[in-house]
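Single chain ahead, written as structure tokens, the form predicted on its own.
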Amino acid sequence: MSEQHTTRSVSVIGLGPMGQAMVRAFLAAGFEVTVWNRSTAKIDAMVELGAKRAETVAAALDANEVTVLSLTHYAAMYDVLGQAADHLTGKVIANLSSDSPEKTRVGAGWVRSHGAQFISGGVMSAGDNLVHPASYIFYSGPREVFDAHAELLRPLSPQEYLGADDGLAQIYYQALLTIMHPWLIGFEQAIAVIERSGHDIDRFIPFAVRSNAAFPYFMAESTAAKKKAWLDLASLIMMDAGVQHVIDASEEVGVDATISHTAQAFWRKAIAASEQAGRVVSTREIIRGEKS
């Protein structure tokens, strides 16, 4: 093997805030570090930082046997690596971009189909701090490919390997998102009627901080019932109507309070399922789509 080929070397494709990002963790290793990306402004600052430019996606993938790529979907996986498919045999793709599980799964078969290997990753960061003690990695496909590639993928975060299923990482990755988009904007939405009511945000935070440290109880609380439900049907009617004093609350102060309608609808959804088939029906089960 040549020495561009050892495993203190890779090549990064991608570099948007967390394509740079690998591209600093993996130079802070002491890894050599070849780049390329449309905009030529962002190799210039890796380039800087002591990265190697790759002038064509081609010359990234020679440099070295395993290449990331760290791009807004699976789709601009197609237009970059289809520039040069037929220099993907022997080589090991590590896609750590998000995307569904069903594109993922056809992303990697295409990525065999030109000789390559190929696993996935989720890269469960706060932002791009990659360094973050919050940050890690989901990573998914052939183990042995996992296996033989982990130590050069560590410097990225922590690494948690979920099983061979190419578009398991996403699962669990999208499944966090789920999670977190409503949580923003709801956060959004709470920093909104403090500021709208003439109130501090900074007085207000430590509050908020405080409120989230309940979130790994309802968590357990929830999902310790499997599928039954953990809200009684006064519950139920509780939550309704506590949504309905956020939005009362929300929209005084002229602030908008879609996602707070859309949880009431659910709400609703449940108490009226629940009224219909004379027992508890929970949101879980409206969600899933289920029948009474």
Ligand SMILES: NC(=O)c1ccc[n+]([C@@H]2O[C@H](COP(=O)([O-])OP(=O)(O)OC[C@H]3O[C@@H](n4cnc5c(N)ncnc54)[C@H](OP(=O)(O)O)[C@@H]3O)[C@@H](O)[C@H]2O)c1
Second form
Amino acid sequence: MSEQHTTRSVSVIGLGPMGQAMVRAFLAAGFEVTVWNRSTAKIDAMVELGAKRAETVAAALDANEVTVLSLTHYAAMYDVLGQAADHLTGKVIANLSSDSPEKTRVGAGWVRSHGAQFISGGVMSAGDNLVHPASYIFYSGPREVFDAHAELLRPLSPQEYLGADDGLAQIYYQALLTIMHPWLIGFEQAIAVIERSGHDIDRFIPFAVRSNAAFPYFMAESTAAKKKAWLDLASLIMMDAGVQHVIDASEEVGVDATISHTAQAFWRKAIAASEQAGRVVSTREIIRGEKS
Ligand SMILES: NC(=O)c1ccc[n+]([C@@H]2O[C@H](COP(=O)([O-])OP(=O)(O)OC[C@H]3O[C@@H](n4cnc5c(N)ncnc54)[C@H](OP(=O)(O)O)[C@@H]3O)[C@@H](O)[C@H]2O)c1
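The structure above corresponds to the form predicted on its own; please provide the structure of the form predicted together with the ligand.
Time for the whole complex; same chain goes first.
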């Protein structure tokens, strides 16, 4: 019995570090990949790897049923697809660019108004390393569109389909980056303190990794039974005092402690609000604007 081989194919528009990683992942999976990018030097680099050049956005859309977008934001999607909006009918756009949930919903509506199907994604990767075991992609949008194209998109990373709301992938993606951004700045501050204090960060890093292992415990504790107030007043006061020591350790050696001052401001607001209300007011309530 002879086996029929059909080469799967896809277009990728947007060849920044992430778009390039996507092209490499598709090529590695044996796909025929057609690429377009605003600045052409990035196209040349992908063609050298085996991708096919599209001279125009229209040509990239025409080349395949599914086009993956990897752009800086949704504003870029209008700049790009606006060049060939009359080529969208009957196509499928998988926009894996980052933006706010609402901008994503509006963008989804714009694509559909031009006759294409739409699915959105948030690339929860370890940087642009799509093959890292921790990397995966959130998807949201119509279930039938995801189901129809999940297999095609699988080379990019493991998939987590979240639901029909076009903005949902971005809600989860941005929420996780909400944790990551202060973490990154805090990490920079920590290693600056180590170095400015005359020590080697290589000795410090394993301890940082080890203490990160406790973070899941804190996540579980702080959200158990959807508690409103995790810390009692004594604990809030302890956090205020504790972060002052971090600020001192940083500033004694000339390290910027802005992120620690910001954290301290939340605990101080919670303490003041608690004293005023005669009950524990959590930082969770402060952040949600339920008490200021
Ligand atoms: N890189 C990562 O590690 C990573 C990880 C997870 C998620 N993401 C997300 O994935 C998306 C792509 O990431 P990236 O790092 O590749 O982003 P990037 O460096 O900002 O590049 C994205 C692409 O957008 C294009 N672009 C931007 N504005 C444009 C416009 N007005 N018209 C036409 N093209 C435009 C750029 O074209 P030019 O080349 O012509 O400038 C480039 O090809 C972003 O939404 C990012 O947040 C990235």
